[in-house]
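One chain comes next, on its own, written as structure tokens: the form predicted on its own.
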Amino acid sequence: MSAATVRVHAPGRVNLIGDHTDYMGGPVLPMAVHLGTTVVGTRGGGVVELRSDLEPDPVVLSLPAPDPTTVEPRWGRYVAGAAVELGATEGFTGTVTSTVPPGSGLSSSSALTVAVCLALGATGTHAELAVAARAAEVRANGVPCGIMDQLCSVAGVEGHALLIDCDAMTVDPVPVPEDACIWVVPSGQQRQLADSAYAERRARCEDAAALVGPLPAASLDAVEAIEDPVVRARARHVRSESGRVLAAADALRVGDLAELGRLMVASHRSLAQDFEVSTPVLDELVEGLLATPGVYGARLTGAGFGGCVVALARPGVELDGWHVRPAAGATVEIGGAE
């Protein structure tokens, strides 16, 4: 008899707000969204061979897998740091398809991460597996990413975004408002995020939590005393961050759209100043979407350098990029043998 057809799907996710928030333990507000990466093959074997409709040529891993940064090409190295992750031993051929766009701050590599992990075997509660999923990513790109974004893939919930708090890693999921209409629009400026100063942000937040704490919950007087203009001002944006997420998530719950936007308006001003993470590609879109009737606010959406700015819109405004719905998790279908 043949293997069983397994169909994985894994949702990518837009932040509202709370970026660079999550790798410092704070909490922060995603969704994921209609837009997903799905895998579909079969189990058995001692190879995991993957084709793609987004790539060209495909991934075929002997396991136990390699090193993830040898492999060719790069997409694969997704593919291998999922195997290395989970100890595979049971190969995987397949096919992988995604409508989520790749380098658009909506976590396409995170949805890949995710799928190929369940596809895999990958079992566990939700923590665990994003647990899993991230590990396997920064194993495949070396970025020292938090855990919002395999969180977020594994957890959502339809009609709800999810306020994380990613130190304790719980869920907590707020109910989208109906005429609370999100739009992802793309800057046009493409974002490589392992060539980015990702990790160099990362590294300044650390070295401030060393001097106050954690960033989070820090006092605001010892955030302003740090004598270090760059540490100074890196702590002061996940500081004030944190707060801003919990009162967006306020916001959504009792409906009032305009403080929530005012809210993202913020963030992004922030991450501009503070965190260094637009570019005036980024900061031109965000001007011109608040600038547009109808929209209540917008923000850069994900690690920053490029991607895509989500905005936050009453119904009929039409904006150029999609509007994006909020899904459920990452889902596994294990059918009859072919």
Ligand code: GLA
Contents of the next structure:
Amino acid sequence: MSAATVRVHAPGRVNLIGDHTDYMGGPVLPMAVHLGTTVVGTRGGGVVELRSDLEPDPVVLSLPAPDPTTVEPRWGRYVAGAAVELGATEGFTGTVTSTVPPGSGLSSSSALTVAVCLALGATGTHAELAVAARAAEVRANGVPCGIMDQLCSVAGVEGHALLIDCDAMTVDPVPVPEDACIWVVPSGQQRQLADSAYAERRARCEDAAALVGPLPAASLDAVEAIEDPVVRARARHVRSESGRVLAAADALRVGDLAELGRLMVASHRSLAQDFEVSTPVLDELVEGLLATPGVYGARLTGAGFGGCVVALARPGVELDGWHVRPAAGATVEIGGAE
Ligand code: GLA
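The structure above corresponds to the form predicted on its own; please give the structure of the form predicted in complex with this ligand next.
Next comes the full complex, and the chain you just saw is listed first.
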């Protein structure tokens, strides 16, 4: 008997505002985008075999999958991370195609991991799927990331950004007005030392939370009283960014794009000064965009240390990047026998 064709699509994401808040249980406001990763194939057998249009070498893994950190080619680590996390015993043979530009900062790794989890048969609520995909990514690359990228890819809503409470793992879709054009502009700067610096930032935030309690709701006085200046600055960013995210969602709801742009700029400054994850290249790119007529706001997006800037602009403005549209979350279609 021939197996049914499984077709999975998982979108990339861009974060409008709320960086380095997710792993501290704060709010974020990302949106799933119309660019994503598609996996097509059939389930069965004891081997996962995938070819990608972006990669020269295929991934071939016998189940149970090996330690993901030993897998080559490297993109196979995300495949192995998913297989190990799910305890997969049924294989999958197919192809991976992606419209997420490599290195674009649109979270191609989460799109791939979510797609592979679903192709391997993962089921559950949006939160459960996101938790599994996040754990798979941590197995693959060791970076202690938060839940934003995976939950956004799973739970995206067409035409909407998602106000996510990363503590409760609830998702509140917020309509993106037609006249709000979202651009992702690459800095050309590869992320440097991103993985170790990310873990270090997270550790300082945890130091702060041990002193003053959960940072998104911490008292400002308590934050300012933290003795260590570095821990204090990291905590100040998470506290202030959490407030900006809620204000940004309100601004988006009423279509106040000037206010949303202002909050994005304040977010960039906080990420640069208090969280120290910007670079001179990102700062210059943001300043250049802010000097461009029709741009309401711009900020680094994602982890920082290079990568991309997200900009909010009027219709008709052309920037040197990708104009992204808010899209639906991941889908699974199971078709007829091949
Ligand atoms: C990366 C992580 C996310 C989040 C951002 C910063 O994209 O994967 O979980 O922490 O950085 O906001």
